[in-house]
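Next up is one chain by itself, shown in C-alpha cells, the form predicted on its own.
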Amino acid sequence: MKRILITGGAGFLGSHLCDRFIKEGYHVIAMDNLITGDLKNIEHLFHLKQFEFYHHDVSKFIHVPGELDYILHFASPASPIDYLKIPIQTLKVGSLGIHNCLGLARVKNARVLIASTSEVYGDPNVHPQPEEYWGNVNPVGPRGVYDEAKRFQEAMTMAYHTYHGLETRIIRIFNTYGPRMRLNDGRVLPAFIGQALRGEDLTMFGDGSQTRSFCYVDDLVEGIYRLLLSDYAQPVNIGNPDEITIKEFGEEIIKLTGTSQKLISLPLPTDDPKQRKPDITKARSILGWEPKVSRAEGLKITYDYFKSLSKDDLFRMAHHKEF
C-alpha cells in the first residue's frame, strides 16, 4: 500500500484529496495545524486503519515515521480574509513549510506535488493565462503575502527538482468550489451562498464586471491525481475556462437559491484581479484532463450541501476564528 502525506489535509481541498486517495487504496496521512482547517472535514475517515492525522504546523520541522511515496503540499491560508489576518503565517507556510516538505521528500525519496495558484499571475495583462505568462504581481500590496508565498514556493520546488533531482509537480489552481468550503472565507461563491442562506443582500466588489472561472472540486481533484502520476515537472493550470462576470454569477446564485435579495456594490479591494481564466491547453494535452461538471450542476450540489448543514454548523462556519 503506497503512503501519501497531505499537508493541509483538514482543509477544503485537502479533505477531498484525502477522500480520493483513500478511495484509490493509499495509506493517507493528513497533517494540519487547524488554523483554517476543520476536523469535521475528515472525521468520517478517523475509523479507517489506512488513515492517520497529525496535528502539526508544517512551518516547523516535519517528522513522519516509515516510508512515504508521495507528498501533497496543500497547507496554506487560501482566502483573502485568512491571509490578510495572518500574513506572516501565510508567508512562512509558503517558504519554511515548502522547505520542510521538500527536505522530507529528499529523505524519503518521495514525489512532491505543490498547490500553487492562479494568483501567481496577479492582475493579468494576458488573457486567458497560460503557464508561460510570468504575471503582474504587486509584491508589497496586501495580496502580496499570498501571491509571493506561492511564487517563492514554485521557485523553491523547481530548485529542488533541478539541483537535487527531486520528483516534483506544480499545479496552479484556479477558483474552485464545492462542499466543505467555509461560508465566511471571503471568496466569491461561499460569500454569496452564505449571504443568501442568511437572507442578506449579496455583496460584490466594484460594478461586478471582473471575471472569474469556477471549477467544481471533483474535477480539480481528478486533475491533481493525474498530474501527480504524470511525468511532467513544469507548472500546469487546472481550472474551468468557462468565464463569467461576478455580477452574472451573483444573479445565478440568486436564481438558484430562490431568494429575493439584490446585488449591492462595495469598493473594489486593492490589486483585485480584473480577469481570471485559465488556458488549459497543457492539462488537455499532457494529462487528458478537462472539467466535466457544469457550473449549474456543481452549484446545485454545493448549495444542497450547505442547506443540509445544521444551524450550529452554519453558525460555526459563519463566525471566523480569531487567530
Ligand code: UDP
Second form
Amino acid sequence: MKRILITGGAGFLGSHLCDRFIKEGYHVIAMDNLITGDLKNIEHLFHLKQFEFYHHDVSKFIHVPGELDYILHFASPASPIDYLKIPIQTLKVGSLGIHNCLGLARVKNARVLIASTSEVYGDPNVHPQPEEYWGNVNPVGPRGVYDEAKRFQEAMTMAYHTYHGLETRIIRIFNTYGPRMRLNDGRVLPAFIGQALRGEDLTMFGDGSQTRSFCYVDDLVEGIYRLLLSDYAQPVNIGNPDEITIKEFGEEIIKLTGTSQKLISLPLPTDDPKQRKPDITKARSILGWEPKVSRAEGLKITYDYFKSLSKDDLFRMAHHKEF
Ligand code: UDP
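Given the form predicted on its own above, produce the structure of the same protein in the form predicted in complex with this ligand.
Below: every chain and molecule of the assembly, starting with the one above.
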C-alpha cells in the first residue's frame, strides 16, 4: 500500500485530496495545525485504518514514522482575508514548511507535489497566463506575503529537484470552489452565497469588471492526481479557462439562490488582479486533463452543500478561527 502525507489535510483542498487518495487505495496521513482547516472536513475518515491525522504545524520540524511514497504540501492560508490576518504564518508555511517537507522527502525518498497558485502571476499583464509568464507581483503589498511565499516555495522545490535530484511536481492552482469552503474565508463564492442565504446584499468589490475563472474542486483533484503520477517537474497550470466578470458571477449567484437582494459595490482591495484565466495547453497535452464540470453544475452542488449545513456548522464556520 502506497503511503502519502498531505499537509493541510483538514483544509478545503487537502480534505478532498484525502478522500481521493483513500479511494485510490493509499494509506493517507493528513497533517494540519487547524488554523484554517477544520476536523469536520475529515471526520468521516477517522474510522479507517488506512487514515491517520497528525495535529501539527508543518512550519516546525516534521516527524513521520515509517515509509512515505508521496508528500503533498497543501498547508497554507489561501484567501486574501486569511493571509492578511496571519501574514507571518503564511510566509512561514510557504518557506519553513516546504523546507521541512523537502527534507522529509529526501530522508524517505518520497516524491513531493507542492500547491502553488495563479497568485505567482500577480496582477498579470499577459492574458491568459501561460506557465512561462514570470508575473507582476508587488512584494510589499498586502498580497505579497502569500504571492512571495508561493514563489519562494517554487524556487526551493526546484532547487531540491536540480541540486538533490528529488522528484518534485509543481501545480499552479487557479480559483477553485466546491463543498467544504469556509463560509467566512472572504472568497467571493462563499461570501456571495453566505450573503444570499442570510438575506443580505452581495458585496461586489469595485465595479465588478475584474475577471476570474472558477474550477470545480473534483476537476482540480483529478489534475493533481495526474500531475503527481506524471514525470513532469516544471510548473503546470490547473484551472478552468471559463472566464467571467465578478459582476456576472454575482448575477449568477442571485439567480441560483433566488435571493431578492442586489449587488452593491464596495471599494476594490489593493492590488486586486484585474483579470485571471489559465492557459491550460500544458495540462491538456502533458496530462490529458481538462475540466469537465460546468460552472452551472458545480455551483448547484456547492449551493446545496451550504444549504445543507446545520445551524451549528454555520455558527462554527462563521465564528471560530478568528485569529
Ligand atoms: N470579491 C468581491 N466580493 C467579495 C469577495 C471578493 O467582489 O465579497 C472579488 C475580489 O475583489 C476579487 C474576486 O472577487 O476581484 C475574487 O476574489 P477571491 O478573494 O475569491 O479570490 P482572488 O482575489 O484571490 O482571486
